[in-house]
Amino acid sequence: MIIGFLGTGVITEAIIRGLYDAAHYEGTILVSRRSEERSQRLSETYPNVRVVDQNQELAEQCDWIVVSVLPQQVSEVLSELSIRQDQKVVSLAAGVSLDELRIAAAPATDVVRVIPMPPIEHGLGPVALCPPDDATQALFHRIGTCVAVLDENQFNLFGATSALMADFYDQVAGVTRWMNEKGLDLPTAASYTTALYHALADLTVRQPSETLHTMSADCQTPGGLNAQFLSRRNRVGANQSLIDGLEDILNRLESATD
């Protein structure tokens, strides 16, 4: 099987590195010459990666076409290609519906949407998939946790939640910066903060889904430090801000797919 990537951005690179480094993938991958420096770097690092100059040339040579261009470019890029009916089209573009993709990718009908996250470069993190598809799920399960849904409205919930990434990094950096400003040297502050967040995240992965909502309460004692911190965060509306932010992103995604 030959996989071709239309667009060679950050997520494309993460997928390719994850497949070859974490999953020991042995198949051929084609990348377009978009982001020439990145595509050249990938081809020099991995013998099975080839750079293709023209999108149509890439489409002719691959079995799967992975669409990794900006959402507003998807219809134009796909409509300019002669896509075969037997090809699979995998879209990474946020807010571009399956109906839009099927129209632009016709006569191909095997069309799916995925949301990979950057940690898949290391074989970690969620990969949202819609609709469920055995072949796509098998590929992405090699570099992450593939979670599939049939309904695009539910898929948009994954899209909204993926927007938490920058907020997470900002929080980790903010805690580290606070410790540093209080006199702790930066490497020591960063070592503690990143280990803390890593450990907490790892612990949540090990919990049954029905107990996630109790984890916060379980680590609070009356008058304790955790209770004090969370109480203040709730008073200033931090939790409501989280929900409001998710609703805003969800509304944006739903508007884009309507």
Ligand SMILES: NC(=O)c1ccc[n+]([C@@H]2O[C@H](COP(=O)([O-])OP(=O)(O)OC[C@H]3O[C@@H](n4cnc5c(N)ncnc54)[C@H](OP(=O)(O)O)[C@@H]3O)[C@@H](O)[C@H]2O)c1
Second form
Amino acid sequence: MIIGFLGTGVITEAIIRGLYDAAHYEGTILVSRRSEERSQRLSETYPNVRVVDQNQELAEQCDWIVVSVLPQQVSEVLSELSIRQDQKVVSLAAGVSLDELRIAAAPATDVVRVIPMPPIEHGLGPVALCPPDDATQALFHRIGTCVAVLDENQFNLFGATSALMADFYDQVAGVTRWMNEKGLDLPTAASYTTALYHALADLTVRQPSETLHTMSADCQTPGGLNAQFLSRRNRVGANQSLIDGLEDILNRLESATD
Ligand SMILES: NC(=O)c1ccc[n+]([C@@H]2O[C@H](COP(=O)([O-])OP(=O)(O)OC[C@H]3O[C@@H](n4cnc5c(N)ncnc54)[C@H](OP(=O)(O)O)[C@@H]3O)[C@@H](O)[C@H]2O)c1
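Mind pulling up the form predicted together with the ligand next to the form predicted on its own we just looked at?
Once more the chain from above appears, this time first in line as the rest of the complex follows.
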């Protein structure tokens, strides 16, 4: 099977690196000759990656077309192509609905939306899909944790939650900076914070979903340090602002897919 990526940006590179480095994928991948430095680098690094000059040429040579251009470019890029009815179209574009994709990709009807995250480069992280699709899940299962839903409104919940990424990095960096400003050297501070966040996240993955909500209470003792910190944060609305922020992003995604 040949997979062709329309768009050779940040997330295309992460997926390709994940497939070949983390999952030892052996199939052929085509990339468009866009972001020339990146497409060149990928083809030099991986013998099974080939750069193709024109989008139409790429579409003709692959079985799956992965749409990895910016959301506002999707309709135009797809509409300019002749896509075969038997081709699978996998769209990574945030907020571009299945209806819009099916119109732009006609006569192809096998259309799947996917949200990968940058850690996919290391074979890690969630990969949300809509609708569920065995073949697409089998591919992405090699480099992430697939979650698939039939309902596009539910899929938007994954899109909204994926926006936590910058806030997370901001928090890790902010805590590290605070320790550094208090006199701890930066490498030692970073070593501590990154190991802490990594270990805490790792424990959540091991937790059954039914008891995820008890983890916070379980690690607090009355009057203890964790209890004091959490109560201080919640007094200034940290928890509520998390939910409010997610609601904002969800509203934005829902209005885009109306
Ligand atoms: N980055 C993420 O973490 C992430 C996660 C999930 C989903 N996504 C989605 O994935 C898509 C790509 O995101 P990205 O972050 O990888 O964006 P990006 O780095 O800006 O890459 C966009 C790519 O599209 C290419 N392109 C633009 N017009 C084109 C055309 N007419 N034909 C072929 N290629 C064209 C660009 O080439 P030039 O550089 O030559 O213009 C570039 O290679 C977006 O829709 C985004 O919503 C991204």
